[in-house]
Amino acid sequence: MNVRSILEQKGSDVATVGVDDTVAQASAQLRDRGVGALVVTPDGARIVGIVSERDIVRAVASHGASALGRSVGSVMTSEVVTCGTADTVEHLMTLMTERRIRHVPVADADGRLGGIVSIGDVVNARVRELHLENQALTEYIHQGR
């Protein structure tokens, strides 16, 4: 299974912030959206950053309440793991864990945005694959009789 299956799962939608919104502004739509994180491009189409819940948690720990006010861009993450939507949920979930990341931008092969895969979508992938697996061998087994 791949990353294309996943998002054909989920679809491509991205939640996505500008670089200039404040930190308040990213917090609101994090919680509206019921998302972990946000992309942030100035176009919809171009990674610049990501930052997630612990970015703000983190800010929030630095610079206490004034931290809502500051700009995405100054809590971002902006060196950002992308992966393809060729690439595989094992490969995923070895990104993931040794990066200690939860939440991977797809791109194509220009950088621009694609989607955005989870760790909760790897999971909930691996546990389809698995399933068939499962059900596969149980036929098979079954037909041995």
Second form
Amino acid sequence: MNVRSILEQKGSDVATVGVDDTVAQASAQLRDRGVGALVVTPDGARIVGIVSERDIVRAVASHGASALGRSVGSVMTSEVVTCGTADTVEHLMTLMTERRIRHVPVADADGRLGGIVSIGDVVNARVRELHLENQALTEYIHQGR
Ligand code: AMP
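Right, the form predicted on its own is done, so what does the form predicted together with adenosine monophosphate (AMP) look like?
Below is the entire complex, every chain and molecule, led by the chain shown above.
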């Protein structure tokens, strides 16, 4: 199973935020969209960063309530790890484990944003994959009887 098949299931919609938006605005967006991270982009296509719940917790721990007035640009991660639609679920599991990230934006060959895969999507895809494998093996065993 690969990223393309995950996006076919969940769609390519991505929750985004602007670099000059405040941490308070990003927090509201995380709540309203029910997601754990936002891709930072000026135009919905160019990826300039990613901001997750963890970045906001860090900012509040460092700056207290004034963190809410800071810009997204000051708390985001700007070296974004992305994947392509042909990447496999196994590759994403390794990437997320090694880099300790739970969100990977999908970029095309020009680096344009085309979706996002979360650790929840990866777990769902893996469970579906195991279910199908299990079904195929069970059928195979019954055919042999
Ligand atoms: P997360 O596990 O996704 O909540 O994010 C944990 C930390 O990794 C935060 O500092 C995020 O900004 C950062 N992060 C999350 N996803 C990515 C990514 N795809 N590329 C780079 N950093 C990321």
